[in-house]
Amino acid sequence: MKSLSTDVVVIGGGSTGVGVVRDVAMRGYRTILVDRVDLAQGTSGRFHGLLHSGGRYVVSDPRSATECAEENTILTRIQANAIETTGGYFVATHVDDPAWGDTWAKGATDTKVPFEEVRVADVLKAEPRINPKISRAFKVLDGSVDGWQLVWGAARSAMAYGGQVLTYHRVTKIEREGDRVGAVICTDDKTGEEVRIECHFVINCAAAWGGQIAAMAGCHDVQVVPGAGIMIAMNHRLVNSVVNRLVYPADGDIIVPVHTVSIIGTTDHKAADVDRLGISREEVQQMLDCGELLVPGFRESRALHAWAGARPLVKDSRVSAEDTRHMSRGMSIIDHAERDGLKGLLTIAGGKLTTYRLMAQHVVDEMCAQLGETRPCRTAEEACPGAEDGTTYVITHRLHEREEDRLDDQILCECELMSRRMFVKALADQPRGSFDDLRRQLRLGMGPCQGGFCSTRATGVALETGHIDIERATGLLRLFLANRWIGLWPILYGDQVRQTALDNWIFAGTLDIEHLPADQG
């Protein structure tokens, strides 16, 4: 058993995790996060892509509205080239009650929530696919943000001071010493080797998971509520500003643009297993009707992939177990010193990716507090890596990037302007990574073709450069493969079956890849 020794050990590498790892680590405590898969594998990865403005939550929720309204400013700030300042639009369609639009502005005004009430003309001179029959419009400062950006920003701000990060390592057992929490047990996936963390601290931001890491420490029945929803992305920019209905929180009502695509998101209800969300057909229905009210010929669209994630929602007594919709999307920190007796453990959920660092300050705050010591928060004061001259991401800056080496550097995705000098890189930084890790850093197939062309060069990349073998190589193409289609076969309608039969024709017919000799990735 392999044996490491640490003062905090932080477990999920979602973007409250790494929100976490970072604030202890510019504390001055060594740390080290754990996480069971990739960093924003889990619902930091499986979001809509919105920067909330805090104007979805300004009725149904004031404390979270005033929470993202300045969390926005921060992010927006100190994560710069993870965010695109798309601005929003809040509009009431023609099936909308615009005197809501009153309530919805008092709500703004007393949650400090920025916000101006616009003509609709200037709206569909700004967004001309916007439905023409909407009846009333508020501008605000909604943005779109690139999760995976994010979280990695966030851990190599942490490392940079020293903490580290360990992917793939699931936690199996926490290890009591009397009535203090001793030690993290995990297993490394990757090489099948026991890891021992001694600690004197243990942060749970596992999400909708915290409830099963709390088990392992005795401390159960946490109520963490997985709230599941679906999205689509469809192939191209409907609109460049996020559109919400103006009304209150419901399935469908947010057109999000994000890089070269636009999502539409979200169906809400309690998860049966939180790692096995299905994609029903009913609810990508659902979306593409919603899609149609704020966006007339949404359906005739392509759709290019659909996704589901499960929001860590803390069960709420005001609203019944199974009506996640109406459960407060605020933070909520559990002491199991004072819950279970257990020191030397706190758990983490709710709050918003837009709030993540925030619930970060929070929790953290806390276990200075318990440790009886007076650390102060900087994390809103410095940037992150890569986002210090404070420079917002734009649609257009892989192009700008392609321009300048597109003689001496070969593309390997067109859709998302990948080159191949980026893919090598970051397969240097992760040589135990999965394609699907890198797509997460890189948008590999995140495209129209969803990986039928850049997939396999990607490959012959790996294999060319000696990073891998040709037997995990077919494994790993394989892999990647299987998850495209899993986001697929929910929407397998007009131009995507088409795409979807000429990737079929590639994979399966010219190189006959279910018959080629592998590993298991």
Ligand SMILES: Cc1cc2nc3c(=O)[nH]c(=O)nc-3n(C[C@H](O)[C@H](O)[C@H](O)COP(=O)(O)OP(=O)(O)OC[C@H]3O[C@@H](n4cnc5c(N)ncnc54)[C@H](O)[C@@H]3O)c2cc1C
Contents of the next structure:
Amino acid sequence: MKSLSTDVVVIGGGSTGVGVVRDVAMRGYRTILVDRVDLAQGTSGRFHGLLHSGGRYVVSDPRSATECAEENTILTRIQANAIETTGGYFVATHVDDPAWGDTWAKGATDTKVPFEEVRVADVLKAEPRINPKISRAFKVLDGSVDGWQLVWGAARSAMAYGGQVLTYHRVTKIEREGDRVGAVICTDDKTGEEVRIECHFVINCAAAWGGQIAAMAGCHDVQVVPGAGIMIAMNHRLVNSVVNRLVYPADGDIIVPVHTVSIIGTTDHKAADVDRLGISREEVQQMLDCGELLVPGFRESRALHAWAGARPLVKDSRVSAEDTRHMSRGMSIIDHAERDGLKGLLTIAGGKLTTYRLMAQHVVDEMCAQLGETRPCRTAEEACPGAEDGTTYVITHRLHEREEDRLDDQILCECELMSRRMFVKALADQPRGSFDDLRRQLRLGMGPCQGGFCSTRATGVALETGHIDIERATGLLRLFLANRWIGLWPILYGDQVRQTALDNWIFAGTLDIEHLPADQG
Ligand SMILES: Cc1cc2nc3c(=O)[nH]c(=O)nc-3n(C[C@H](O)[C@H](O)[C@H](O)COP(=O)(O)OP(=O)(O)OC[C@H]3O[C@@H](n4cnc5c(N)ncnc54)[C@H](O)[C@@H]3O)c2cc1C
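Could the form predicted together with this ligand be shown next, to go alongside the form predicted on its own?
Up next: the whole complex, starting with the chain shown before.
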């Protein structure tokens, strides 16, 4: 068994975990983050892509609304390269009560969420595709956020402060030393090796899996209710800014423009198994109907991909355990010293990706208080690597970058303008990574062809670089296509069936993909 030693182990590499490891490292502690898979492969990579202005919660969850508004400003400053400042609208469609706008506006004023009531004619000019029958509109500071860029930015910042990040390290046990936490035991799933990390403190950021981690330390049942929701990416930017329905939060009431696509979402129901989130035909139809209400003709554009994520909602005694839409979106910290008599373990869950930095600040403040130390939080003051110049991204940023320094470089993915140099560098940085790990950072295969053309090119280049052998190359390609398929089959209708059939002919017909060797380690 391999042995490591540190001050603080952070479990979970989603937005909360990387926020915590960054904060802990910046306060001068030795720290190691472990995740059972790649960073942001949990809910932080399976969300809607909205940098909340707070507008969504001004009536239903006022505290979250204010937190979102404040964190929106901070994140736009410290993680500018992960954010597109699209702005957003709340619009009353012809089936919504325009008078509800008064309740909403009062909520926004009370919660200090910046907004402005705007003329319908001006909204229709800015958003020519949206429902011309809207009767009222408010402008807000919603934005679009790339969860993978945000998570990797915070992780790189932690590493710059000496923090370690161990992906594919699955926690299997938490050892106690008397009434304190003593060590975390993990399995390195890439090598099979057991790793023991001796530590003084553990912060459990495993979100929807947080209850499993607490149980590994012998704590009483921690009830994190997974509130599952689906999202669908359509193949165009149907809107230029985030478009929300001016209603109490409901299913399918937001369209977010993210890079080259627009995402409609979401639903909300209690998931039976957080590792197997299904996408039903009914939910897909419901989302398309909702899209149609905001953007007439929505169904005529091509649905590219569907996915589901689970909100880590801490059980709230005010509502039934089945009713996840109305559970608090606020953050919860569980002090296991007080609750279970185990010192040195805190669990944090809830919140939103938009409020991840604040969640980290609260839990690390609590850790410092328990250790009897005063070390102030500085995460709001310093930009993460890559965001130092404060420039937020725009839809055409890859085109600009290509014109600046990559005109001589081969394009591997036309949809997302991903070049050979970008791919080779990412592969060298993450030699044990799968093509999906690289996809999350480069957007390989995320555009309209869904990997139909670029994935074979990328496989060839990976082989050429000498980083991997032929068996691993074809194994990774098979795994990549199998994973893409999970998000394709629920939306197979219309033009997407034609695209999928074409891809299938390429892979099965010309490559006989099913019979290629498959080392996916
Ligand atoms: C459908 C949906 C849409 C959403 N849309 C938005 C939005 O638009 N904007 C917004 O701000 N928020 C949104 N949210 C909320 C937001 O996505 C989450 O609050 C946030 O991503 C949670 O991050 P996290 O780090 O707490 O959890 P996660 O990202 O799930 O991280 C938990 C990590 O723990 C790891 N883990 C689990 N078990 C183990 C183990 N045994 N050992 C090691 N690691 C382990 C997992 O692999 C995972 O990476 C949405 C949520 C959902 C479900």
